[in-house]
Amino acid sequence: MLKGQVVSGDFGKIVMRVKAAAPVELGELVVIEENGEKFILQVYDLLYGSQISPQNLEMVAGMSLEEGGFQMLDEQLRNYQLALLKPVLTTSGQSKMCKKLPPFFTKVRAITKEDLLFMTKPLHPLYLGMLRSGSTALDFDLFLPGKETLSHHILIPASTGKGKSNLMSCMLWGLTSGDVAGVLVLDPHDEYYGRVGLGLKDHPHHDKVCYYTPARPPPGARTLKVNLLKLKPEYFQGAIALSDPQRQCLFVYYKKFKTEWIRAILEERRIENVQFHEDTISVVKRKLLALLDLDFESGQFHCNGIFDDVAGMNTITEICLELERGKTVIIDTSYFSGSLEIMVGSIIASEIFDKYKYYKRLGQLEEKPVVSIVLEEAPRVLGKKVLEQGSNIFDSIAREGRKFKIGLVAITQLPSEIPKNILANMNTKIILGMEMGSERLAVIESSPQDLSQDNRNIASLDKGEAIVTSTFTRFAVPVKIPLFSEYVKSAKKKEDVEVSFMGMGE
């Protein structure tokens, strides 16, 4: 479909006249194809044209609104549409960056599937959806290599209501089919593996889904206990605020007491040639009963929550094994406080980073899983006022996770609250729908493609439309995220398609 012709511009402003009643949206996709060549372009702004000048115009709407039925000589010649093009890629036989101008006053038509062919399945593939060029969705998936995008770190940013949970169904969903990573999920409103409605409980693989919760588990699932011989001082670190002398205070009396350090504060007992004022050891011993939902009377623990002195000795191992074997591990957090979520995803990812690390130094990383850590509401944890009081094991994995197979998808609606070496290591990013100028402005800055000129396509976004901007795409590539029903529905039947045509080739 002929959708305009190059008049003007320069190469990263080209001017399009648009033709009469052609279609032409922000975002929108359009090839100009040329002695062999292609160049792949996309409308990021829109704008009126005319050879009439303003007066007249002014004087014309005049007669049309106070005399009526006034009409225009020529209108279609002579006002029109001018879009502003940007160049993506040109392609012939093999995509690269655009480095010069396409031939002046060539015709610009709409992107087909066949101008897409470059674009293949990678060999371990993440699904998206499908390509969108504009408002329109194309016959054409949409996927990342898996295994090289969980492990860099993936940013997730929109405002309420633009699709955030819709597009990580999604996510799981496929990652769960497949055998790119194990996936730990901290999910705090509950709706991932789907106790009530349809949700990962639901995959043709559930035998691949772990779901730990504190609260009457349903079939299948697992109750949430962790012994407090388990817990290190570290896991304290970004979950609850501490002041030098009570951060000192946990590690000293773990270093001397082990696996009975907390007993041995809630008994305050006394280290030789140690001393704590009374009030850092009154402070952390009223903050940790509170964080743990501990009572401690005459020397015994009355566990009320989670932690247990008896329980849960053996769950943060067989949930680090579950991720090691590319299961995915959804932990119902929606009953906890954001102290105590953070602080079991603290636990968690701290015992995978470690013996990942391990691993690496045996060399046998190579033979395990990518393992992708899910946040919601990153800023609790990555948030520029929670990493001033110190690093934490989300702040370590975010820098350095990537050398052990080892990422984080971040999902926020205020990016900019997070700090910009960090939005800088999250190597992709698929930019929903964002209204606030400011967080758009913090995406824009730290997009591995130049998006300088998407600000306008990033606010007109609609609730299951994309942006997403990787190390591992060519260009900054428009996603229409399907909805999570329908996609589940498509992937079933895709499924047995497969297995029926396995079964005949027995």
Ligand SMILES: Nc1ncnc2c1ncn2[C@@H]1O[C@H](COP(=O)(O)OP(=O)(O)OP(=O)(O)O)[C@@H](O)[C@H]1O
The other form holds:
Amino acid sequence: MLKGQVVSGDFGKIVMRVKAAAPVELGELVVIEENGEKFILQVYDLLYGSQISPQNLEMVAGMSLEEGGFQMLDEQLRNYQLALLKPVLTTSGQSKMCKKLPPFFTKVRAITKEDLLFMTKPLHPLYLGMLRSGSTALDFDLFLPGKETLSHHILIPASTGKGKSNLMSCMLWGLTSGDVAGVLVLDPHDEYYGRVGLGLKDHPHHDKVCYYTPARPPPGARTLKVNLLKLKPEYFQGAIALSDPQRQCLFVYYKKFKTEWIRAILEERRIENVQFHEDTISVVKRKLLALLDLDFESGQFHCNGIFDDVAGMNTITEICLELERGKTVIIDTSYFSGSLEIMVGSIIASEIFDKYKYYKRLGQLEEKPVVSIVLEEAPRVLGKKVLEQGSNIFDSIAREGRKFKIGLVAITQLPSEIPKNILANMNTKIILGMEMGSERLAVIESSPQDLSQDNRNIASLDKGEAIVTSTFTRFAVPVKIPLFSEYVKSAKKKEDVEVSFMGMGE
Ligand SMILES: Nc1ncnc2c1ncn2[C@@H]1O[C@H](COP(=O)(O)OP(=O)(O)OP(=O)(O)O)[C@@H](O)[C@H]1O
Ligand SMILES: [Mg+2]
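Same protein, different state: after the form predicted on its own, show the form predicted in complex with the ligand.
Whole complex next, starting from this chain.
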């Protein structure tokens, strides 16, 4: 379908006159084909054009408003819309970055499925949605190379209600079907397993979904208990605020008493040649008891929360094993305070990170699946303020996790709170609608592709509409993410078809 014709401009700003009967939208993809070369371009701004001087236009408008029924001669020829386009790529044989201007005065047409055949399905696909042109979804599925994308971190920034959780649910469903990665989900809203309503529990491979919750586990789920002996001082980093002496106190006790260190602090055991201020010890004690939800009386623990002095010896090891087997592990942290959630997350993340470092030393990392850690409201652990108090495990993973096949999926409404160097390390960004200019800017500045002209485009994204900018795509790809319930329906249908095909083969 003809969309318009190039009339002027420069490389980053090609001006097209829009055909009146074929209006274009912000974000729409269009194609110029000439002499066997093909250019894909994207609309990033729209404006009015007219052959009539502004004064005359005002005059004509006045006549039509005040006198009524006034018609201009050849109105469609004289008044029109102009679209500003930026070249996205050229496809002549192989797809390439665009370095040339398309020929002048050429016709521009709508994009079709055939224009995109250069985008092939990768070996370990991570499904995101359908390619989108403006607000129309094209019948073309978009996949990213799953292993690389996940181990190089994903950022999902969006304002509230724009579909972050919906996108995550779809991604988790797809990952559970394949064998791309093990996924750890820290779920502060308890929304992904689907305790009530649709969720991962309804997945046909529900044996690949593990659900840990501190309260009333539904059938098939497990109770989350962690043994006190498994705790290490570094897990408290970022979870609670500690002064320098208090932090040293934890480390000194850990060094001296090893796994018994928490009991030792609570019993105020003395350490030779080391003197802590009495206040320090008592504050540390109080903080530990509060965070771990314990009472300690005459040498006896009373455990009210998830930390226990008897149970939970193997929980963390088990979770790590499940991740190594490529399963999806969901931890319901909706009952926890923010600091407790961070602590539980740190424990598991540190354990799996250490294990993978160990595998790398043994040369066994190749055989292991990628592990991806999903963080909702990521600035709680990756925020500038948190990191000023000291580095934590999540920031270590953001910086060097990819070397050990461990990646983050950071979901946030406030990307500007995450330091620039971490944002830049997130090599894939799935940008949903963002109303706040400052937040958009933070993402645009740290994008793998040049999005400097897409500010308006991002602001105008509707629920479920996204722009995917990644070192693993050739350009910033507009995507329509499916609604989870509909995605599940169609995924199940597909699976049924595949199963019945297999059945016929036997
Ligand atoms: N891809 C989509 N297509 C259609 N509707 C969608 C899509 N994604 C989300 N929605 C609608 O938007 C609502 C909010 O989505 P969701 O809960 O995923 O947003 P969110 O970004 O996670 O919000 P919050 O910041 O509150 O966590 C959903 O209940 C759904 O009705
Ligand atoms: Mg959400």
